[in-house]
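Only one chain comes next, encoded as structure tokens, the form predicted on its own.
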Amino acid sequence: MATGILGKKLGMTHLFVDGKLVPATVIEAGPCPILQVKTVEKDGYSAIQIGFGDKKKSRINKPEAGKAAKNGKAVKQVVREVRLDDGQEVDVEKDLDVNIFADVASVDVVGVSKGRGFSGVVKRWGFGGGRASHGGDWERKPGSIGMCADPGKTIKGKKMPGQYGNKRITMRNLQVLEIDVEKSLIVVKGGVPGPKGGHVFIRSTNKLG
């Protein structure tokens, strides 16, 4: 079965293992239908298609609402493809929900981080800045970025003010704590990318999803 599934991090809290207390992320992963499937045959690749989250009426274009017409299946808020191995099968009236991780020690976690904007080199890369007193001027500068007569240039990536945030994110080998099949939790050691209420997806480690 396919070894990823999608889900929405609903926020962070502490549990106690080992009689320690360590930082968690609770995350509800699925129920995710299976919404395509593709082969070696016809697409050059296996894999399946899986939503998550029923997406508004008045937001579903034609395109969206005659593949949901076709599949008999909603039409999802987030939807993305999941590797299989070549000839492996799947049932594609079985949703997949959180028991496929019953058996994983860790799983990756990927999402989009928070965007913060246009950000200076204090806040986007943690410099601490000039002198705050004797005419410094340049608290929260970064200070020289160029070299001297040889070569002359700014070296591709030097650290300076940009944009902040909004990148695509992969926290690696998180440890599973709880499983909720019920109510399609997944609580996992540490944070994991996003605020709250954004979508991430979850796999197990070093597994390509």
Contents of the next structure:
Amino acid sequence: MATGILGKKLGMTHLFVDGKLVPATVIEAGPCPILQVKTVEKDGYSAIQIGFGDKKKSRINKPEAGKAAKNGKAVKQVVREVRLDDGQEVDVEKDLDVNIFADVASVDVVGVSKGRGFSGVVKRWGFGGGRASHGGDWERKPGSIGMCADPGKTIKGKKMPGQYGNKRITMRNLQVLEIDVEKSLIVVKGGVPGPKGGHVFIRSTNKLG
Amino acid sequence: MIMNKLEQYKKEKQTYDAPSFCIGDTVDVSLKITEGNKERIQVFTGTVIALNAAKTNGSFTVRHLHQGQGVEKVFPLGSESIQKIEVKRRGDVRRAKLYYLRDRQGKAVRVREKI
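Complement to the form predicted on its own: the form predicted in complex with its partner chain:
Time for the whole complex; same chain goes first.
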């Protein structure tokens, strides 16, 4: 069985699970057609290419159209490769749906986090900042970034301002609360990266414990 | 489009009907409390100062004065811990949120009764 599926984050809600209120994210995932199969003989490794979401006709370029004509499948908005174990068989005609997670307790969700642009240390790293009154003069500044002549340099990895968000983030080991095959919905516990409507990739978790 | 599917899902999951109490009512909320493997019922009495029932995943806030000290509890509507909500007294109020009660003490905390 293939281990991943593409989807779209619908948003968050909360649910009662065993009498307790838990936060949950609803993701519309699949069905994902298999667009291409890569084999060890031909490509050196074993994988499948899956797609998700319809693409506007005016946005389709010629290579995409050619490939679609060849494999007889619609052009998809998002295409992603999922590695398979060598020798693992897949049914190309059958689309992947959320049912692949039917007996999976927890999943990893990969997405691109909300972009916050070039952010200062208070927003990006949670620095306290300085005092606003009494002549504070450094309300949101980073402060000192190192010592003196010894070591004579700023240590690597020092938390500084910079690009925050818009980065690929993997949330690991999210508990699967519910699966609705008919509506292609998967509900996981907690949050997943990205805005509502953002594309995510879901795979069964490889994190132990 | 995106919101619709989420709202639809929330609607399906909604476990409660429109509440029988209103803002300003004095209510007895019977809560199931689990301690170890024992269960008991605790009653929290107070004035409903906020009620978000229009949307799915609604909640309500009950304010109680304990020895002059205000205590507020926010309950999610449809919670399985709530065994019973009993309206003791109907309140006659002109506001949707009674947050002004937080600034008051003694006799000023009273809410007029609806007759």
